[in-house]
Structure formats: structure tokens, C-alpha cells
Amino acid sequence: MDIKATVLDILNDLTGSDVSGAMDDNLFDSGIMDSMASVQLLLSLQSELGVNVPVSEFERSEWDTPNKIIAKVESLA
């Protein structure tokens, strides 16, 4: 499974936005993410994935980029 590739068909289905040009850009500084898309993210990579990470161990600041997740999803996979 490319988890690359499945977390950036949900990040672009979730906020509307091809980000795979913008790889270190911050999601919640630029307004693409906000916490509401945070918990469907989460949802998502937990369907998706497999991926499980409750809501109370979500640090932002280490999934406000688009790297930055695929990081955390691939250590958590």
C-alpha cells in the first residue's frame, strides 16, 4: 500500500486542495485544515489505513504539513 499517495487522495478530498505541490506548507496556517478536518483526517487514515490515533493524542504542530503526516502515518502503520 503507497501510504503517500492514500494520505494525499485524502487530504485532497477532505479540503478540496491538490497539495502535493505544497509538501511543507502548513495546513492550518494557509486555512486549508481546520480542527473540524483534523477529526475527519484522523477518521479517514483510521478507515483507510488502519491507522488509529485518538483525538486526545493529536499534537498539531506535528501534523500541520503534508509530510509531516505521511511521517506520522508511516511510523504508526
Contents of the next structure:
Amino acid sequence: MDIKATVLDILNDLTGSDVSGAMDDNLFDSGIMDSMASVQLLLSLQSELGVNVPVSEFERSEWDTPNKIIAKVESLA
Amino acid sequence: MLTFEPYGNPTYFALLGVALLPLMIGLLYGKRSRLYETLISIFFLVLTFGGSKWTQGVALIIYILYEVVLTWGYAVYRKNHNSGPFFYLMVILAIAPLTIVKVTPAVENGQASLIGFLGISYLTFRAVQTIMETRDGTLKNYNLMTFLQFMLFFPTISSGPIDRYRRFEADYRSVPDREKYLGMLQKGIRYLFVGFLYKFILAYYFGTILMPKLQLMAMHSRGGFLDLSWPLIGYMYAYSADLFFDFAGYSLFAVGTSYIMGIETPMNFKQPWRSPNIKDFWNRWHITLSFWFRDFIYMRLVFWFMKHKIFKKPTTTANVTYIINMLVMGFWHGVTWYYITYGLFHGVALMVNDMWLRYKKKHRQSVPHNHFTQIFAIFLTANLVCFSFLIFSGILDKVWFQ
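Condition change, the form predicted alone to the form predicted together with its partner chain:
All chains and molecules follow, beginning with the one already shown.
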């Protein structure tokens, strides 16, 4: 499975809402994501894609839309 | 020799203006003189920590040497090793001086610790963060001189904002182009003037004129239910206004001065009184502190709890961590019942806030959302916050126990 689909799956599971229609919407501003969800995202990335992201690498402004998250994960994979 | 509280009086600002002028001209021509920046940093540090406050100055120097040994030593160690217990030991050692300073007054009848100095908590945040990012491997090129500049950056040394090593380093190592710098200069000067309004007019009115009167009246109106009275409620609002204008004013000075020096120190306040809920309030109030707690305590603890599957439900993890996070913040303010209660209050408020947000998400159709509910949410949040500041102010300690 490719990265984009996996990340979207993780996000959909995590937020309980389908984000694929709003790939550039800020997930934190709209309240869909918070710190808790961020940590869950990092743990899922680790278990499902083997991508290790330390908490201090998580600069919120670089991870705040689905598109940015996918780009970030692709650069780290 | 005279000592100056940072941004405390007109003389300080006059000296600041004179000292910054050559630096501004340099930056306008694309030059940053490390030597000159270091010299004025030392000059302003001596103004703050010299003269009658020389014992604080000595404490500062010893503290800095101590933290340098820890961070530098850990950076060297981390190149080839990565032991968990050693990392925890380093963090504990880095926090130890601050812990002593905070606990001493509680056990020594209010006596201040000898190793304390103005700004020790803010420096501790910077040092601990440097160790944590070194552990994560996100901070790879620890540089001793940059670390010293980062710790001793005089505009923010006494009370923040709390910058991050890597962000500071990127600014410090580069020179903004002229167009960008002119923009920063304009902003910096505007921040200073808004700061004057906040700190010397509004905070002066609420803090120096209004608060003592209300406090006296509140002390005279004791005897009712929980000694509550109208003057006490008035004190709550006046104290909240003073706290905001005083600290936001100081922060504007610190950020404004940084901008003039070509460093984009992050902002500390973002219209906090417009927050529709407590969670959002902490995204807008003392931002660099609350984000520090979010990134280095809350998220790390949640990560650890979830990785080791300590709690079954994510909501339990979040709730427990909220309480721990805010309790630590309470203790950080000082070991008194009212600071700790304040922390607990906000921990519980965040828990309740999350419960409500979950409920709202589930019952999207039945929960109304309009202008009126929005205004009500802002009103409720502001009043809850003011109530928490009433606890924080310590006046209840006087009203109840003195």
C-alpha cells in the first residue's frame, strides 16, 4: 500500500472523519486534531509504515494539513 | 552602581535605544557583528545582575557554567551512546537548581534560595529542551557559543518568551535582507509602543491604583459565605487585567527588542480573551510556556503512556496527562496551595473541555451553534480564566488565613 493511502487511512481512523476531500485544510484550527491525536499519528506511523518520528521533530506548522503530513512522511520514509 | 529591572524605567529604554542603534545600522547593511552583540548583551546583563544584585549575578554565572557542562557533556556523550537512564539523570540534574529555588521558600519560611536569580526558570526551560532535542537526535550540531548566546540573549532572559534552540540558531546565524529587516524593525518599534501602553498605563492603573484599594475593601468585607464579597470579585477582574497587561506588555518589549536585533522571538499572547474554550485559551495565553509544556511534557508523557500501553483508553491517557501537565505547571509557579490548586483547576478544566468537545462532535445536529452560543462560550471561558487567576493571585490565602 502506498504512503498516501496509508496516511489517509490513519487520519480517518484517528479523527473519525474523512479528510480526503480537504487535503489543504488546517486540521488543528478546525479542532479535528490535537496534541493527543498527533502522538497517536506518530505511533501509527511507526507501527504501520516503520517511520520513526521523535516528538521533538513534530513541529506543528509542518504537520497541520493532510497534504503536509503526507509530504513529511514521504520525506522521512 | 545602579541596577535596572529589565524594561523597568525610561533610562533603561534610553540605554537600549543607544545600544541598539549601531546594531540596526549594521543589519540594514546586511552585517551582524557578533562582537558588538556580545558586548551589549554583557552590558545589559551587568545592568540587571550587577550592583546591589551582584549575588544574583554570581548565581547566574555558576548556573550557566553548570548547565553548559550538562548540555555540552550530554551532546558529546549522545554522539556514540543513548542510554535512557542517563538521559533521565541529565534532565533531573538540569532541573535540580530550579527545584531547589522553588522548594526553598516553602520549607524555609519564605526565605529565598541563595542560588536563585531573576529568570532561572526561563533558562531552565531552554536548557532542558536542549537536552531533550539532543536525545531525540533532532539537535545534532550543539555549539557551545550558540548555546551561550541562546541562554544569555538579554532581551528575553528575565521572563521569556521561551525560544527554541534550533529556531534561535537559524535566526542568529543569518542576516535578514533589507526589505525583511525593515518590516521587522517596523513591527519591533510598534511592539515597544503597544508595550508602553499595556505596561506603564493599563497595568499601572489596574495593578498599582485599583488593586490595593479593592484588596483593602475585600479584607474589610470578610465574614460572609467563604468570605466572598463584591470587592473580591472586583479584585478578581482587576488582578486578571493587571496580570495580562503587565505580562503582555513585558513580552511585547522582549519580542520588540528581539525583532530590532534581527531575531524573531515567538510571540507570547494572541488575543487570549477571545478564546471560545480553555483548550484554545492555552493556545493564546503565555504561548511559549504552554507550548513548551505541550511539547516537552504533555506530548512526551502521552507518547510514553501509549507506547507502554499504560491505560486502555486514549481518553484516560489524555486526562491523566492533562492533570500531571497542569500540576507541574502549578508547582513551577511556586510551592503554595494556591498555585497548585490553580494547576489542578486548569487540568480538570481541560478534561471537561475535551469531554464537551467529544459530546459536541457526536451530537452535531442537536447542539446549536450560532453567534449567541459563540459569545456565550467566550464569556464563560473568560470568567473561568479570571476565577482561576483569583486562585492564582493568592488573595484567598490572605482573605481566609490572615
